[in-house]
Structures are given as structure tokens and as C-alpha cells.
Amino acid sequence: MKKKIVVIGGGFGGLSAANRLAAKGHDVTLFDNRDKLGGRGYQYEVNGFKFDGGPTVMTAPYIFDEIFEAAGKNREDYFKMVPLDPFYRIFDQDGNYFDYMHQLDDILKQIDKWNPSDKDGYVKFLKNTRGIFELFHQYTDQPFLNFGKMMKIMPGVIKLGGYRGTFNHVSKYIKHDFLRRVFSFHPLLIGGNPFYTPSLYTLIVQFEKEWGVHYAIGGTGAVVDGFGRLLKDLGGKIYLNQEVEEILIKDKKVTGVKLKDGSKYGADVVISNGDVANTYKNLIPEIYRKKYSDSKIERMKYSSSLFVYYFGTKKRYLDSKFSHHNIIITDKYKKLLREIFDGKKMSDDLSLYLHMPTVTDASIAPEGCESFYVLALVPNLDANIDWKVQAKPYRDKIVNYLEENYLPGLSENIIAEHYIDPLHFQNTLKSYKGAAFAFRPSLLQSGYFRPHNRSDEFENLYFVGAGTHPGAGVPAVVSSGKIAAELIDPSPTNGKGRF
């Protein structure tokens, strides 16, 4: 039966979903509050540079795949994907790195140059992180409506240490301090702590074993006008500067939308790719909520937020050291990550992730030209910081830091900049707190326990994002879509879409 779906939000979640169930036929319309799709993974075009806004690193392609394989179309038809190896180059605070690559014994070779005999102990880490991965991988697609699946996984994540912080983890097969570092990060790619968020997320290692790291020619944004024009291919409709200023409830049922021009438009199904947390307390009265009053939205455990700074010079920087994905992580690592997730103030360390797409991909910077972006972890707005006043300095710090260790001549190249903050996700992304990854991905905060993709509360709202299962990170948003998508309509599509 053809169903009227208002989806709010165009990031990757909202569009994942719309797509599928445009392919279903279902009568899909698309609203966001600006004025081009993307979400976290807007892009912005500043001097003839184009800045990707958020997320970076992609991988399993055949999550995208499938959403144009329903729909009866190829997706290298609407953009284009290339394999990166190495995946990422980790710095420690001298500047020498490890190349983080695809195959086992490249990573190997890395190894040895630090410490050999930590050789034997990665590859025991790699054979738990296999096990932990064919435990999980059939849910990151799937949905966690009851507690008896939670149960059921359980004792493989005892078996496995899943519950373990994940540099504890890493700890017992690495003894290197700074290959323990190297190996534990990727809790940050999903707003988490690497000392306190389980290695159950290790399956994330796993998941780029298994099918690579990868960049969209043109950028994330490419990635998100494929989807748009993908969409709108399929019939369905976008409105963007249109904001969703309340979610309509009837008799315990959402029946539509209001937008802040008062306009009302009525749906069978709403899907709410905004913040899980957002949605709830500021879309929807609370007279309306039972589980998630606004003192329980309070009381969650929210992640980091960040500060991000676009920028592009008037030279290239070929002779750097620097990689795609660059990652640098001082010895302090320890100390930064307690202020920035427990503290109310800012740090005085830096522990930085940069991006250099132009390493890959010329034509996202005028010619002659380099594209960068460097991102900080930073504490939400629960901490006692003041945006509007330390943005600027913050900014200069981080330009400082770069152009003494890495950039020569930095300051005086750059040509091109933005850049975003913890204000930014609060009030233009709506994100709670401001914090850049929703919820933070604890045990108690995933899997059964994270808000479900059906509402607990609305049968006819759904939510696809970072905030409900499975989690951030772009495969995982994506998934979300999937999920949703078949919660609402769960019949086969017959890859060709509904024409």
C-alpha cells in the first residue's frame, strides 16, 4: 500500500531511507532546514574550494550499492568512489607515523619499525576483532526493538572482551604506547572515548579489512547530490530552507508536520533523520512523551563536539608529510580525552585529524591550489565555553601548530577558510548540546539500548542518523536508513525502482 512519508532531514540517514522507499513507490518528501542537502556531510564552497563539512571516511561501497541497486540503477553513474591505502597516517608528537594500511603484512612492516615484537601480538588482535565482527555485522543493518536480541549476543561479548574499554583492549596485545594509540582510535571516528567506549567497536577495524577506506571524486558532497538527484529520479520531493518546526501527534499517532512558515503537511509516516535528542524535546510537546521526557533526554551521555577549520592555500603542499587522512596524537592523549569528554573547559593540548583531499582528487581546488581540513575534538556545551569568543583564537591556535610542525608558511598561503563549532551543531545542525555525534557509543547507550529506529513511543516515527542504531560513522547512518526503510515496508524491491 503506497504510503505518504515525510522525511526531515537530508543527510545520509534521510536520504538512505527516502531512496529506498521512493524505489518502493511510496510517495516520499524531503524536508531541510538548509539550503543544500547534506546534514554533517554538507559542502561547503568558499573562493573555489569545496570543503567537505563532516565525515570523510567511507567504506563498505556496497552499502551504497544496494540502495541504487533497488532503485534499478548503477551507482557509479551518479558518482564515483577510489580505494585509499593507506587508509590513514597516524603522527605521534615528534611527527614521525605509521602508515595504517589495507593488507596484513604492509601493516606489519609498519609494525616492525616501532616495535617487532608487538607483530604477533596484532595479529592475535586481529583474530578477536574477526570474532567480534562476525558477532555484530548481521545487526548493524538490522533493528534492536527487544531486549531478548540484546541477550542473545551477550555472552560473545563477554567471550570476546566487547565490553572492555578499548584501549584496555588493544593493551593486552600491544605493548607499544604509541602503536597502542594507533590501534585503539577509532572509537573517535564515532564520538567516543577510546579509553571508556567498548571494544565491541573494533568491528569498524574489521569493516575496513573487509572492504577498504575510500573517497568520492568531488568529495562527500558528490556523494550527497548522487542521492539527490537519485531521489528526485524516483519521483520524490526536496524542499530545502524549509525547517520542521513540530511533529503533529493525534491520538498517540504522528500525523504530519508543521514548518516555521506554519505550513502543515499530513503524513502516514514521518522519519526524523534530525537528532534523536533534538527531535524529541523540541519537535515534540512533552505532553505527548512518556519515555523520553525532557529529564531523561537530559540525563543520556552525550559525545564530544567539534571544531572544524576549512582551509585552502595558494600553493600546494606536495612535499608534506602528510597523507588523505591524517591523524596526530601526542602523548598527552590520555589527558586531552579526560578533558574533553569529562571536563568543562578547553584543553590546552592538541590531538588532530586532517584532511588533504587533494592528495586524491585535484578538482575540488582551484589549480595550483591545496584543500584542507583539520578537525579538533572539543567538549559540548555543557562545558563553560565561550564560542563566540574563543573560536577565533582557537583557530589561530591550530594554524599555529600546523605551520610550526607541518605547513611552512601557512598562515600567509591560505587563501580560503571557514570554520565550524560547537554552537554550529546546536543551533544550525540541532544537534543537543551541540554535541557533533549524538549520544555516546557506551554499552549502555548501544544496540537495544540506543534510541530504536521505531519510535517507542509513536508507531509511525521512525529515526535514521548517528543518534539511533547502529550508531555514527557514514556505513552506519546509511544502515539506519536501510532499517527504517524496512520497518515501514519490508516487501522486496525488484531493482527497478517504480517506473
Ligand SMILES: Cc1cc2nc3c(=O)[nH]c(=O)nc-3n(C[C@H](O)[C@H](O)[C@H](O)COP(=O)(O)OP(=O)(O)OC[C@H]3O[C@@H](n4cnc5c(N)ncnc54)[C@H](O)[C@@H]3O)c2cc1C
Second form
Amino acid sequence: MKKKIVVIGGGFGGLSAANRLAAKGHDVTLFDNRDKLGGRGYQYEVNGFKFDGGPTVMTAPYIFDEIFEAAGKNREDYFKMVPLDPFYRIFDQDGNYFDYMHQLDDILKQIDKWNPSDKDGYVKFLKNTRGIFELFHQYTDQPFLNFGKMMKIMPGVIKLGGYRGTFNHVSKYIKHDFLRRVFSFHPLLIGGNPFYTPSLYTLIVQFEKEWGVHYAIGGTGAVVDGFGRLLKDLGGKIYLNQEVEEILIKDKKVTGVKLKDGSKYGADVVISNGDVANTYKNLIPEIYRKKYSDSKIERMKYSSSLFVYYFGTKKRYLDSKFSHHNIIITDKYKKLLREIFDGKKMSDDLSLYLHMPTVTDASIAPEGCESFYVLALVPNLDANIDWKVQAKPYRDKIVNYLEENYLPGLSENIIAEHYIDPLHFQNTLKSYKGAAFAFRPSLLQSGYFRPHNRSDEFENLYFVGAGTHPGAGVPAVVSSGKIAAELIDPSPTNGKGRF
Ligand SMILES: Cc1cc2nc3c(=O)[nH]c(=O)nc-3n(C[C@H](O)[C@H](O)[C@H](O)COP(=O)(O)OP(=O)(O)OC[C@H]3O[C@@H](n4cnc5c(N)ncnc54)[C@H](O)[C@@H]3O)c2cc1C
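Hand over the structure of the form predicted together with the ligand; the form predicted alone is what we had up.
Starting with the chain above, the whole complex follows.
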């Protein structure tokens, strides 16, 4: 039966679910509070520069392709992707770097330069991550609604050491300290501390091995744009600058949404791509919630936040050491992570991710210019930091560091800039505590233990996005859209709709 479906939020999860359900012929309406789609994948445009706001590392393009196929379309007609190699250039304290390559032979050559005796260990490590991948891959696009499923995989988790903190797990195979950091950084991509995040998340390592790391021409914004166009082509309706203030409830069912301007939209099904904690806490009165009471939401563990500084320069920096994706991991990394995740305070040290997409795609900056973004982990809003005061000095600290170590003359060459901080995550993206990646990816907040894609409170309320199963990161949230869409309508699609 054709359903009237309201999607709250146009991030990757919301767009994924909306497109799949529109392809099946449902009546889909999406509301987002921002003036453009994308959520964390919003693309800022400043002085002729296009800055991808968030996700830049794209793996597993098949996850995107599936959505277009389900709609009877060809993804390449909407946006194009190119593979990158190295995937990452990872710098130590002194600016020496390791190229994290796709092919095994190439990566072994890199290990040779740092510590040849770690080559065997790396091969063993890969074998282990392969085992983790084989165990979990099948669950990444299936719901995790019952505990039995969790029990089924636990023996495998134990056997493969998937419960162990990622850094410790990697250290079993790799001896060189910097290489240990290189091969254990992946939890950072989904908001986890590599020292605690269970190594089952090295699943991501195998995703990259299997399908590569890609860049969408025109930036991640082109992917968002492609999904938005697809939804319109399928007859879906998109309303921007529209914040959902309340999910309407009657007789233990959700009946629609109320917008901030007071207007109401009825729905058979509501899908929230908004932050799960915020959706429960602020969009549904507590009297209707049994499991997700305010105190349960408060007790859950949240990811860190981020400070992201986007900048464009009037000259190219092709002679710098930087590649497309760069990570600077200093010797103080462990201390820095402890301070941010546990101490809830700013660290004096910096470990940074730097994006330099113009190396691959000059079209996203004015001619002769370079586009960058630099990302620093910072505590979420549980920490007592006044970002209205701290943002500018923090921006200056990062610029000085880059100027002194990597990009000479940087400050006088910047002609476009923008930044986001934890207040942006809280106030614009509506994320509880300003967490950049929703709930932390701990063992007790993964799989069955993460908020379910179908609400435990209301049978016609669904969740997609970083706060639900399978977790944060673009492949995961796009998969959450698939899971929710199939729970809502499991019938196969022929791309033409059925109603
Ligand atoms: C700086 C940064 C870099 C990242 N880098 C990578 C990367 O390289 N690779 C990767 O795979 N992942 C990366 N991630 C993680 C990834 O971007 C996210 O996990 C993913 O994009 C989250 O998607 P989502 O579906 O949860 O929706 P979100 O992006 O959170 O979007 C949700 C949307 O819903 C809107 N909304 C919320 N509440 C309401 C409401 N009440 N009414 C209307 N609208 C509402 C929000 O404003 C937002 O537009 C990065 C994240 C950040 C922040």
C-alpha cells in the first residue's frame, strides 16, 4: 500500500531512505532545517571556493550505486567518482610521512622505509581484519532488532579479538610506534578514540581494501546534489529551511510532524535522520518514552566534537608535502585523545586531518587557487569551553602551526575562510552535546545495543543516520537508509514505482 512518509533531515541517511522509498512509489516528503541538503555533507561556497563541510573520504561506491539502480537510474548520470591512491598521507611529528596505499605491495614498500620487520605483522593484521569483515559485512545493511543476532556473532568477536581497543589490537601485530598509530587511526573517522574503540571497527580497513577510497568530482557536495536531484526525479518533495519541532503522537503511533512555523504534516511513517538523542529528547515528550527516557539519553556516551577550518589561498601549494587526504599524528597523540575524550578539555597539542581536494579537482576553487580544510578533534559540549571566545584563537593556532610546518606564507595568502565548532553541531545540526558523530562507537553502543532503526517506542517511527545502526560514516548512514526503507517496505523495487 502506498504510504505517506515524512523524513526529518536531508543528511546522507535521510536521502538514502527517501530515495529508496520514493523509488518504490511512496509519497515522500523531506524536511531539513538548513538552506541546502547534506547535513554534515553540506557544501559551503565562499568567494568562489567550494568547501565540503564534512565527509571527504568516500569508500564503497557500490553503496551509492545500489540506490540509483533501485530507482532504475545510472549513478554516473548524477555524479562521477575517481579512485585515490594513496588513500592517506600520514605525517609524524617531524613531517616525515607514510603513504597509506591501496595495493599490498605498495604498502609493504612503505613499511620497509619505517620498520621492515613489521611487514609480516601487517600481513597478519590484514588477515585478521579480513576475518572481521567476513563476520560483520553482512550485518552492515541489515537491522539489528533482536539480541539473538548479537549473541550469534559474539563468539566470532571474541575469537578475532574484535572487543579489544584498536590500538592495542594493532600493537599485537605491529611493533613500530608510528606504524601502530598509522594502522589504528580508522576509529577517528567514526568518532571513536582508537585506544578504546573495539577493533571490530577495523571492518572499515577492509572496506577500503575491497573498494578503494574515492573522490566525487565537484566534491562530496556533488554526491549530495545527485541524491537531491534523484529524489526530485522520483517525485519526492523537499522542503528546506524547515525545522521539525515535534513528532505528533496519537494512540501509541506517530501521526506526523509539526514544524517550527506551526504547520502540521500528517504521515503514515516518520523517519528521523535528525540526531537520535535530540529526536527523542526534544521532539517527543518524555511521557511517551519508556526506553529512551531523558536520564538514559544523558547516560549514553557521546563522540567528541570537531573544529573544522575551511580556507582557500590565492596561490597553489602543489610544492607542499600534502597529498589529497593528510593526517598529522604527533607523538602526543595518546595524551591528546585522553584529554579530549576523557578529560573533556582542550589539548595544547594538535593532531590534524587536512583535506586538499584541489590536488585532484581544480574545479572547486578559482583558477590558480588552492582549497583546504583542516579538522581538529575537540571535546563535545560536556566540556566547559566558551567557543564564542575560543574559536578565533584556535583558528589562529592551527594557521600558525600549518604556516610554520607545512604551508609557508599561509596567513597572507588566505582569501576565503569559514569554520564550524561544537556550537554548530548543537545549534545548526541539532546534535545533542554538539557531538560530531552521535553516540560513541563502543561495544555497548554497537549492533543491537545502538538505538534501533525501528524505534522501540513507536512501530511507525524509524531512525537513519549516525546515531542508529550501523553507525557513523557515510557508508554506514547510507546503509541505515537501506535498512529503514526495507523495514518499511520489503517488496522488491523495479525502479518504476508500484502505485
Ligand atoms: C567534519 C566531518 C568530517 C567527516 N569525514 C568523514 C569522511 O571523510 N568519511 C565518512 O564516511 N564520514 C565522515 N564523517 C562522518 C559523516 O559525515 C557522518 O556520519 C554522516 O554524514 C552523517 O549523516 P547523517 O545521515 O547522520 O545525517 P547528518 O549529516 O547529521 O544530517 C542530518 C540533517 O538533519 C537536519 N535536522 C536535524 N534535526 C532536524 C529537525 N528537527 N528538523 C529538520 N531538520 C533537522 C540537520 O540539520 C542535518 O541537515 C565526517 C563528519 C564530520 C562532521
